[in-house]
Every structure is written in C-alpha cells, then in structure tokens.
Amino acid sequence: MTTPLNYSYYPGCSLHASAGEYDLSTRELFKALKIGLTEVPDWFCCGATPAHNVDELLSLSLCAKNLELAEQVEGDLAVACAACFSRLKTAQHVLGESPVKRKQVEKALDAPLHLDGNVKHLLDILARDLGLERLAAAVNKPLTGLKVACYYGCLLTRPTDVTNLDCVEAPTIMERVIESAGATTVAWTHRLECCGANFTLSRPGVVIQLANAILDSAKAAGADCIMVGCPLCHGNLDIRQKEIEGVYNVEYNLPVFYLTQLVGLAVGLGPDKLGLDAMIVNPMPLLKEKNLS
C-alpha cells in the first residue's frame, strides 16, 4: 500500500498575484495526482530577492517565521517559486550554521526557532517523493512530439550545499520529470544562465539582453517551448518576449510554461485548470499542432 503524500504549501507572493496560473496549476496537478496540499496559515512574504541585500536580519527573520508557521501543518513544506525556495533553504542553512545569527533572529521573533522541517521544491516532490514511475503511470495524454527546453535559471540548484536539489553544474531533474510526461527535451547552452531576475524594473536593458540570449539558445536548439519553475524567470521570458523580439528584430514565438502546466496537460487537465489563458505568448497554436489541446 502506497503511503499518502501530504504537504504544507507555501505559495509566496507571486503565486497569489502575477503568477496566479502557477498556483492554479500546482493545486490542480497535485489534486489529480492525489497529493495533499494545505496552505500555510497566515504566511507572508519571504523577502524574495531584495530583502537579503538590504537587511540580512530582516530576511532571515521573515523566512524563519514562515518556517515556524509551516510547522502547524502536516508534512514537509512544498514550495513552487524558485526564489522562495532559495530564501527559505538559505535561512535554514545560515541559521543552522551560525549560532550568533540564530540568537539574533530568535530575539527578533521573541521565540525559539524550529528549523528541522524539510523544504522541497515541487520538482523534488514529483521526481523523488511521488517518483518518476508513478508520475509516468498517471500520464494519460503524453506530450509526444513536444520539444521542451528546461530552464533552471540561477536559484533552483545554486548553491549546491543549500538547495540540495540536484547537481549544480549538470542538473537533470527537470528533464527527468517532463520526459516522464512523454515530452522530448533539448540540449542547449543557456539552461543555467541568469535571466536578470529582479532587474526587470530597475535595469530592463540588462534583462532584455540576458533574456534574448536565453530565448535565442532555446530556439537554436530546436525547442518548441520553454519550461520554468520560477515566476521571475517566467515574467522575463514570457511577458517581455514580444518586446525582446522588437528590439532584436527576431521572432521566437516560444511559449513559456510552468512545469505544473506541462505535467498537468499530460495527466489530462484542461487549459482552464492550468491557467494557459494567462500566458502572454499564446500556447494554443503549438498545442493544437502537437494534438495536445
């Protein structure tokens, strides 16, 4: 008999705002796979990319408090956003290594810290906890013929002693997950390169240059689409794609899917359950061409 999988769930700010389709597709996919998700009560912002650059104590305290709140819910903590995943794991690592900083945060929170819970990105849950065999068995609409460029970006595997998700230099967890759903993955040069992340407002020129290089690499490798596990990456590659095409006088037309959207398609969920209508680069022509719509 298979042990039930149940997790506390930290959606983070983006998934309740600009990346609502990531939240929707995560909940629907996990429901279809019979994986329990219970949202952490009263969660709040983890500080994301800016806080630790401004005030380390604030950043660590935000994450520590969210980790404490997660202890109220059964199971390991499931996280979808790569930035949230990075910050929560970093807080666990730093506070576990530094008694001085741990005492500072305990003083700030006026409470002892509980940092023993496991923090897991959705990829880890699908690939290891559920397992690739069970994932493949749940597929009833395989993504046959769809060539996917798996984009890790900066935060999912770095630094390796903090995230412990996969090999920092040559990760394969994304490829293994989506190949279990029937897709074909492409080998390409920019799957670990930075997209500019939170420079999207302060230095958009940098983002346009970096994101163009990523899109160009994926297109050159023959990808039909890009798969991500980060709202920041999704924003830079999807929302800005038309702008980038105008600046560089190119046409990419590469839909940028969240991993839960593609796996959700493979297990038979419809576009309305996956938020596909929220994507800026319309995925429906591609899905129709591949007989996946």
Partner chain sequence: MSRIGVFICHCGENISRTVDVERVAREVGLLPGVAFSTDYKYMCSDPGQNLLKKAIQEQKLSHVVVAACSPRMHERTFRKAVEAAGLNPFLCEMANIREHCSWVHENKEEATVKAVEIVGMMVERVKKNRVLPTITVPVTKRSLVIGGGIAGIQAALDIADAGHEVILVEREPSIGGHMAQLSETFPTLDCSQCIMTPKMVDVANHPKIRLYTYSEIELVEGYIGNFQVTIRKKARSVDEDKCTGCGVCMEKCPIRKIPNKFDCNLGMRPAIYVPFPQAVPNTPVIDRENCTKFKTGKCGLCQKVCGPGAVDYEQEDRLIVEPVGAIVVATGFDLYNITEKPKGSMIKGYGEFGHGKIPDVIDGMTFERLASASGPTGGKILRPSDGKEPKQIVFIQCIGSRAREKGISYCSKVCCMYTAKHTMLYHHKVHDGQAYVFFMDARTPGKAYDEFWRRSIEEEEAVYIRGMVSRLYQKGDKIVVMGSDIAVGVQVEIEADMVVLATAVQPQAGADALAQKLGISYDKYNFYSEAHAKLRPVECATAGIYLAGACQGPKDIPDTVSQASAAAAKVMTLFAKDKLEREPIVARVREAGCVGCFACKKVCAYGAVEEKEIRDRQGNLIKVVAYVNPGVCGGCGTCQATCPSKCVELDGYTDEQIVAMIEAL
The other form holds:
Amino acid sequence: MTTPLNYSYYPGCSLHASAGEYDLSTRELFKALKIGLTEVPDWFCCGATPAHNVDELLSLSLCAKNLELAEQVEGDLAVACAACFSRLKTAQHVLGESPVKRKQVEKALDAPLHLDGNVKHLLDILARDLGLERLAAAVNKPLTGLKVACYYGCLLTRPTDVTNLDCVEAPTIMERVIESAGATTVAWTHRLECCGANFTLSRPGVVIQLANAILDSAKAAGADCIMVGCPLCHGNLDIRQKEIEGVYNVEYNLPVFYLTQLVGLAVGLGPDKLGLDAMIVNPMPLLKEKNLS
Amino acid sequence: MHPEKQKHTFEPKIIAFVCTWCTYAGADLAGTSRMQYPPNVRVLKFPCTGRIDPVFILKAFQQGADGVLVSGCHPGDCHYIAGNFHARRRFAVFRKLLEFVGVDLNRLQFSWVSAAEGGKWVEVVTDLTEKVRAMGPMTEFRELALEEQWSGAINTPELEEAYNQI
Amino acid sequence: MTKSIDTSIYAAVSEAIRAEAQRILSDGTVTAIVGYAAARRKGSAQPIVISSADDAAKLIFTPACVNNLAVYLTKAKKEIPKKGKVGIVVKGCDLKALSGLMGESQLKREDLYLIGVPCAGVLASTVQPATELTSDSIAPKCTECDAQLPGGCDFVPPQAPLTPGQTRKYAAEIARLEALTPAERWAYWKEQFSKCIKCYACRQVCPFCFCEQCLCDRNKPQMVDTTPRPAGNTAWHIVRAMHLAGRCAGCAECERVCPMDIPLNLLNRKMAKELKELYDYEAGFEVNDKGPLNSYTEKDDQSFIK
Amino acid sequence: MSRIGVFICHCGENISRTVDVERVAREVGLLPGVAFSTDYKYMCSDPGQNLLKKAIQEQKLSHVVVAACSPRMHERTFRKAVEAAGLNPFLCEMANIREHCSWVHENKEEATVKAVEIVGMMVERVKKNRVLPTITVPVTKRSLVIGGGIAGIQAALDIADAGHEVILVEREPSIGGHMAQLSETFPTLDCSQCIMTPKMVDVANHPKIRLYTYSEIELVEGYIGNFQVTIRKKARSVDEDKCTGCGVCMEKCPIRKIPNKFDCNLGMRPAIYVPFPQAVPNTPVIDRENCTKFKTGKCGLCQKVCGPGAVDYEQEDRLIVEPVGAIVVATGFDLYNITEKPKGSMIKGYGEFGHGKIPDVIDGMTFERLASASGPTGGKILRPSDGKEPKQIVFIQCIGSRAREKGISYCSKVCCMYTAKHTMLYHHKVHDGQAYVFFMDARTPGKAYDEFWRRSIEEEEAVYIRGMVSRLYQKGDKIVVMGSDIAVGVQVEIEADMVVLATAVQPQAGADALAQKLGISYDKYNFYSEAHAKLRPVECATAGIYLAGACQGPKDIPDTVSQASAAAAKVMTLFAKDKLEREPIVARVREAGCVGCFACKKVCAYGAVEEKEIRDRQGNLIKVVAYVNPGVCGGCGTCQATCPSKCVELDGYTDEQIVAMIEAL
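Please give the corresponding structure for the form predicted together with its partner chain, as opposed to the form predicted alone shown earlier.
Everything in the complex follows now, all chains and molecules, and the chain you saw is the first one.
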C-alpha cells in the first residue's frame, strides 16, 4: 500500500515561455505516474539570477513570498527549473540560518515567514518520493539502446548544503532515474561544467565556447542525446547548437531532452504530449533509429 | 538628592572569584606594572573557574557584596583542560536564574583575563566598581535578612480566623 | 473559554494496564508494580505498590493520577521489593524523569518494566479529584506537554490521546515576568518566597533530589541559610532551581505538593527554556550520558563574558 | 583554638610605602585566633624566615599567614620554612598585599584598610586549613612506547639507553612506519632507508627493548607510575623464536599477486611475507585472508619447506599484560586517501578529482614508492596505468588540508617541502619532463627549508602556479587538469601524464579508540591533545602519558625526532625517582554521602574519577560511589562545583575555606 503523492507546483517563468515543453511534459508525466500536481496560485518570479546580484533582500523576499503562497497548497513544493529550485532553496537556507535577515524579510513582507515546507526538484520526487522501483514499474516503453549524457549544470547540486539533492561533485541521481527508464548512460567529463547560463544574452561568445566543450565531451563519450533539468542549460545546448556547429565546424546533432520528456517517452506518452516538436535539434530521426517513436 | 555627595560616601564592595593561573596572574601583572585601580575589590583565589560554585556568588551577595566578578582563563587556555568551559555553561545558566528572580545583572560580571592582561584586569575591575557605585548599594539581599516572615496580607476570612486563633 | 478534554480512552487504558500487570506479575517478569489505585475520596487516586497478580485489578488510570511515581524507585525505594524487576506505570512526563535518573546512574533500565500511559492530561492540584478535565481544570504542566505518548516503554496501551491545542500556561507567565523590571521581578519572588515555610515537601517529592545529605542541610560550612525566613527561603529556592537546571524533567510535583502554592515549576521551566535556547537541550525519553551542565562545546555562547 | 601567627612584610618599601604595615599588624593581632602578629622588612630573606621559624616554635603557632607578595612568588618559600619549623606546609597561607594592594593603590589610608581586610580573609581561611600529607606514588620504571615509526623508535632507544626497560608495540608486522617507505628526505636528499634501517636494527638488538610487532593495545588500566597494559599479540602463524628469516617460505608460496600495502599497492607480495626486505623483525607473517591453507585447508607448502619448522597454522592471538610506569604514544599519521569513500572522515571527498578512479592520479606516498630505489619500479617514475614515463607531471598541494569547505582547516605542514622534493626527484629522473605545482602558499619554515624550495624552482625548473584545481578528468591517455592561476588571473588547463596529490596528513585510523583506552584527550580531527600548547607540548593532560610525532599533529622528521627525544626525557625525569611526589591539592570523595550520580566523573577532564563498589561484610553490594584517584587528579575542583551534595572536596580549596573567606568580608 503506498500513500498517494501530491505536490504543489512552481513552474517558474521559463516554463511559461521558452521552456513550455518542460511544463507540458512535467504535467503529462506526473499525470501518467498518478502524482498530483497543483500549481501554486498567483506565483510569480523567484528573482532568478538578477535579483540576488542586485539586492539580496529583494531576492529573499520574492522567494519567501512564493514559499508562503505555496503553503496554501497541500504537499511539498515541486520545482522543475534548476534556477528556481536553487533560489527557493537558498532563500530557505539563508533565512533559516540568519535571524537578522529573517526579521528584515518579515518586515518587508509584513508577515511572519513559513519556511518549513519542503522544496523538491522533480528529480528528487522521481528518485526518492516515487522511488526508482515504482518508476521502473511504470515504464512500458523502455528506452533500450538510447545512450544518454546526463547534464547537471551548476545549480542542481550546488551548494551541497543548500540543495541537498545529491553528492556535489559526483552526483548520480539523473543517471539513476533515466536508467530506471531503461536507457543507457555514458560516463563523461563535463556533466557539471557551466554552460554559460544567462551570458547567453550579454556575452554569447562565452556561452558558445563553454557549451561547445560540453557538447564535444558528450559526443566523445558516445552519447546519442543529452538530458537536462534546467531551461537555461537547455537553451544553451539546444538553441545554440547549430550556431556552435557553425563556429567550430563540427557536427554534433545531439538532441537535448528535458528529463520529463525522456521519462515521459518511457512511460508511453506520445510526442505531442511531450512537446518534442518544440526542440530545435530534431529528435525524431534518433527516436526512429532506436525504435522509440 | 545629592548624587555627588552620594558618590563620595558609597564605596561598593566588590568580590572577585578568580582562577589562579590566568586572572590571578593577570592581577599580579597589573601590580608589577604599577597600574592603578579602585581599592574596592577583594580577590578570592581558586585553582580554576571550574571550582567556583554558583552558591558562592549567592553567598557573596548575602554577605553584603554590591558587585561580584568571576574571571578565568580564555577558552582553550584552561590549565585544567576544560574547567572554564564547564564554568561558562554553569554561569550562563546561573545568571539567567538570578536575572529571573530579579537580581540586576549589572552587578554580576564575568570575564576572561589572561596572565598577560594586566590592563584588562584593571579595566574590568574599574568598570565594575564604577558601574556598581553608580547603582548604589545592593539592598535586596540585605533587606531580606532583616525581614522576619511572610509579608502577605491576611486578606481572607479563613486566614484571619486562623491568625486570630494563634 | 473553557474547553473540555476528551479522557474517554482512560477506561480502556486502565483495562490494558490491569491486563498487562496481571500478565507480568503472574509470569514472573516483575516482582512488583508501582501504579495508581483508587483512594478513598470519590474520584481520587493514590500510588500503590502491588506484588501479587490478584492485586492487578486495583490499578487504574484517571485524570486524578497526578503523582510522579519515579520517586518511589529511588528515595522511597525501601517500600519496594529489592529482588527482580519492578514494573512502573509512567506518564510521558514521569518517563522523562526516569530517563534522567538512568542518566545519573540512579536506576538501570534492565531493572525496570515500563508501562507507559497514553495521557491526555491530569488534574491541577487546585481542583477536587472528581472534577471533569477541561482546559481550566487541567494541570498547568499538561498545557505544555509534548510527551503524551511515552516512547521506549515495554508496554503502552494502543489508545491515542486527543488533546486540543492549549494556552501554554508557564510560557505565558514566564513571558509576563520577563517583561517586568528586575525590581518588579524581585518584588514578585520576594512575596512568593517569603510564603515558604521550609517544609521541604518540594525536595521530598522531587525525583532528582536524591542526595543523601542536601547541601542546604549542611552546617560545616553553612553554604545556605537554613532558617524559614525570607533570606533563607530565597537562598533555598535559588539553589534548588540551580541544582535542577538541566535535570528537571518537568513533572511539576514540587509545585503540586507545595502547601503555600509557590509557583516552583515556573523557575524550573524558565531554566529549561534557557537551556533550550542556549544549548538546544530538552529533557526527553532518551537516556543521556551527560546533561547540559556537565558537558560543553568549545563554541558555547559567551556573549555575557567580557 | 588555633594559634595563628601573622607576619606582615614591608618588602623594603614596596609595601610599607603605601600600607601602614605596623597598623596592619596591630589590627590583625586583635582578630580571634591570632596569637602573634608582627611586621618585618624582608620576610623572604634568611632573617625573615628565621623570624618565622622562631615564632612558630616559641609561640607554639598552629597556623601561619604571611602577608607579603603574590603567593605565585613566594608561597613555596614560606611553606618550606613552615615545614622546617615542624608544621605541615599547608597550614601556611599568603595574603597578597603587594601586587594586589600596595602597588596598585596610592592612597595610604585606603590601601591600609584593604590590606587589613585581605589579611583578615586569609586568617579566616587558614583556620579551616587542614594538614595535607604529601601524596607519594610508586613508580614502575618500565615504559611502553606505542608505535614503531621513527617517533617510537627514537623514544624507545633514548629511554632504553638511559637504562630503563621499554616495551615497543607496533601494529604492523615490521617496525619502520612511514619513514621506511620514503625515498629521499628533505632538505638534504639523503636516502630515508639509509638513515632509518640502522635505527631499526638497534631497536631489535637493544637488550632493554622488548619488541612486540603485529600487536595492538587491548586495554590500559592504572595511572602514572602504575599502568597495567594488556597487549594483543596477533597470530603471526610463524614462530618468531624458530624462524631464521631465510625467506624460502616466501619464495615457494604459490599465491604471489597480493598488492603490497607497503608499496602503496603498486608491487605484489606472496601470502606469507615480510612487508619489505629490511623488515625488523625479519620474520614473515601469514596473511590469513589470502592464504590458500587458511581458505581451503589445502597447500601447506610453506610449512613443508620451512627447515626450522617455524610455520605454525594453529597459532592464536595472545594477550600479554605488562606493568609500566609511563607511556609514550607515537602512533603517527596516515594520508587522506581520495580513492576511499571517507567513512567517518571529516573530509567530504574529492568527486571533482574523480574519487580516485583515474589510475594515474596518485598521492605523495605512492610517488615516494615510485621514486624509491627499493620500490616496485626500482626507482623509475612510471605511470601505474601503462608503465610509461610521464613527461608532464602536475603536483597539487593542500588536498584536504586547509580546506575548510572540505571539512578540515589545518595545514599538513610537510606537503610544501615534500612536493618541492618530488619535483627535484622527478627532474633528476626524467630530464626532459616538466613538473607543475598548484599551490596556495609555500610554507617553508625550518633550517635550510626555504633554500631547498627555491632550488626546486630556480635550479630544478618546477613551475609553481598559485591557485587551486577545480577538476581532473581523463581525456585519452592524458589527465586534463583544470585550474586557476590567481597570480595572473587566468584559468589554466594542463594535459598531464600523471598527477600527484599532496593529500592531508591525518591521524591513524582508530586513533580515537586508542585515546579512549588510554584516557587521553584528542581534538576534533583525532589528533592527540598536549597538556599545554606551549609549555607542555609533549605531555598529555593525563599524567604519565607522553606524545611523540605526528599523532599529536602533522610533523616532519626533524620535529618528530625532537619531540620523541623530549618525550623520552620526560619519561626519564619521571623514572629518576623511586616514588612520585605530588602536591596534595586533589579531590576526595566523602563516600558516606555520595549517591553515585557520577556528575563528577562526567566533568573530570583527567578521567580521575572511578566507580567504587561499597560492600558489606558478606560481600553484598551496598552502593557504588565515586572515587578520585589521587595519582591522576589534576586538582581543578570542577567536580566539587558540579557535585550537588558537595560530597567531593578539593583539598586546599574546600567549601569551608572559601565560605570562611566570604564570611570574613
């Protein structure tokens, strides 16, 4: 007998814009896995990277308010975006450690803070709350033969005291999840390197250089595709891929999936429910080749 | 009131409970350096602050001390490894108790004074003496000693009847 | 607003205690059991020691079962058979005291058979024994209870107590006193302590006052004034509170037995509050090797030290 | 009724200038119990002391108060004088009217009043002083040394050379420790084995040293001068008395591929083995986990070929009890190993370096074995993965050390120097190779140390890059080292053939367990704590136990040897007398009142409080009470302040004495 899983859901801005397919596939996957997901009413931006670079109080207050809103919905808070996850966890951590900052934020919000709820990344929910065994049991179209490079990026595991997701330097949670879905994972070197993140707008040259190193490493390790859990990483590796190939005169042709898209495929969801058409590097030839579409 | 005159007439009694290895030696150093401080303090030497029982502080107040100083080695410097760590906890709790029963904690000072800190000894003793001098005598415990019994009013008929029967 | 408190499980709990007592006395698991029995006044209860399975039927649990029986295993142990295991009926608060006594080498777990009681609260000492348990008539300690279900016992009846959220009476009173000036607090306690008649009932009933000779009875040297006058009383109550700091488990027996209604547990709760804030220490069910005042960390607060 | 004599010293003019000493003597003379009161120019002078002695005899004084300087100055002087006059020395107290009075006040009236009060307090105190007999403890003049590395060897040889018996216990099959593994030593580059092995042989041949190798400490009881140590001598499966060390068994053993720990698992050894050719004793040990005879019952070849019949498969662990008077702890260090999951370690692990999965990322000790002429490669620097000579080698310092975010913050002290040495050895052996060193700071205090370090840069062409490394990964047969050069402010990437990590020096595994057996304290890293960081650096707070070498903190060889000799000197000082005398300021338990809550035991930093059973004549247990071992008690009195019923009292600072002083106010 297992208890039903129910979560409040904080999609974050990206999932309502450029990463619409992450949102779509998350909702569809959770529906398929019979995990309840209720969007936090009136949620707003967590402040992302800019807020905490400019004003810590603002950044903490934005997150604290969102956490408070999330309290209205039963269940732990599920977060898809790695950056939102990092900000919400950081706010929780900082406000828990520093009574002074807590007071400041309480003053700013004019309300006592509720910070006790758990904030969980989708990976955590799949790997721990649902559990790998139950996940594997739900798989009806295993991703047999698909070689996946799991890309963590910077924010999922760091800093370890804050996110508590997995070992900061040698995490395995993505690999464990996707292997439960029947895929093969490759050992590669750039799993944790930075993709350049939001320099994609201000200094695209940096992003092209860093993302190239990541794509190069994944390709060299023999991966068919890359799996990510962060909209920004996705943008840098997927949208920029053609441009990078042009700059370095190479050909990668590595589809970049959100983890929910790949797991979704494995539980039998169709491409239309996973937003595969929104991917820039077309995954369909690869999926055909592996008999997965 | 004549605060100035009062200042001259009231000389507070300060009792210092100190450990022999650090603070007592620090006080010695103040002497060999010929530093000057008010003569109100009386020093009681202990091997270690760990030996200082909170009851001694209570006893000192009851015996008419207007201020009490407890001083020992800085954390990590204890000659007996950890006596001052135990003392630190003991007094952190004891001062909270005294505060709760209404003792003004300005009369009770704790400090770490090392054997090299003659200057700090002078500063701690001078500050406490002047602070307590400004507060006036510690009357609470002395007044208690003069009182005989319950001050409670006989305010119920039952009590009144009982009292009359005595 | 008076809220009534559901004590409907007590009947089933009593039944379970009797059945278990019957079993462990007849199969020789224990040689005696310390528990509660009905007393003469209607609805009242008193401690009882039984050593025969036939007497198991005498055991009860009601809101009048106020005593902390732990004291019968230490100071009053002469009444208890010395051979074999002894069973004892414990509420959560009493169990904390037992754990404390084990930590201080006064009792051994293997010598005891613990019958835990799921407890929704007991009556205050100020009301008649047959009174209905409500948010007004409940003992103040029960308003702050976090131990309604004793842990780590050998036997606990399966019933779960239901208690509504309650106003924490001590916390409120501590907050009130803390807001006063030192002089006002002194006046308050002076009034309270001057009532004391030095009957030492608080000492007699306290499970932790197990010293063979109390410091306050010594006269060579006389550390503490022994006279039942305000000076001596104040010293006694300060020393008592200090000696219990970090040990008191909050059974509030001292306050219950005080014939002069001095709020003794208030001092103990204040100390408990400080120890929680300073060292994150709380009395609990687990047996601690060292209490907060005979251990330390290098990083303890020293903001009060110059 | 006490007859107290009070002696007020003028200290030349030091006291009498601001204190009216005659008035003090007069007023104090009126106090109850004071039979004699006088003042004198210099109490500490010979005539002053004679005055004191004469007064004791003529006035039949029972107690003495000398009001003069600080007791820290002359308490011993006057107590000796009092003793010479026939009184117990502890019936004499000093009132400090110089440092605490005349020197710190100018107003003569105020100072005089204060002096009278200070003396009055001491008069009341001294009335409560009791006769304290000097405590003497017999001394067993044998010493235990735990650990057979250079520290233990040095200490053992020094103590044995002084004529005292030494029991030397080593956990491994051979003594020698880490120093035997080293190739050359800084700053002279002399061969480690050349200077180490003669000392090992000296130990084996010394008539006063009894060597227990392959043995561990099981139990330590007793106290200074009187320890009882139980040693577990593990079954070696070879009779040490019969074995001649011919080595035939090792040649014939069919199991040959067991990684040799001594060679950092680079070389192989048989199942019956000595860890290295110069081992002392040169007696093999059977590794029962890997031996066919022990695993399957078959084989038995070594027994068949052994001429003297020394191989004994039936041998069992033996427990030996040795009485000793002093213990030197010299258990040394171990290097933090990034290949192992750091179970219980404070270091969080180095996932960014691949958790040690990259074969050509090695630690400093492995490099020592590669560089050692007697090592698995015969002194050639070769990669463990493919045996090729590395042409680009990167050394990374401070792995684990000084890394607060990784869990430990201390400096391992030896790594800067040995890395400099490694770059030199590398350059000597691979002439066309290039060494890079990533470092935070170069710490080279020590005689000829900084010169040595500079030589590695200036003459041996090592490139030092100030900065740390964020990641290592294998790319083809290269290891990509991603680091930063903070001096220039750029990110650097080096494709290296081999990487050497200067991993943190940590206490040996199980150091905490041994400390608990010995009753000595240790810090949060498990390094043993000295009694005083500056003034008692080789003594433990637990009397009779001394520290030598890296078990107390990271140390290089010269420091280790110095400390070992210092510890040996401390042992000899202890052994210089037949009986140990100590100041009788110790705690005593009033057993009648003790209820056995053992709060005193919990706060005792010395482990001096024991549990004592009180039984009646029939042997029935009445109660268990605390007992303070006077040989071990440090005399701080924390127990007394903690005891709720004050049933433990510190002699010399009893509650009576203190309350008397408070009441004198």
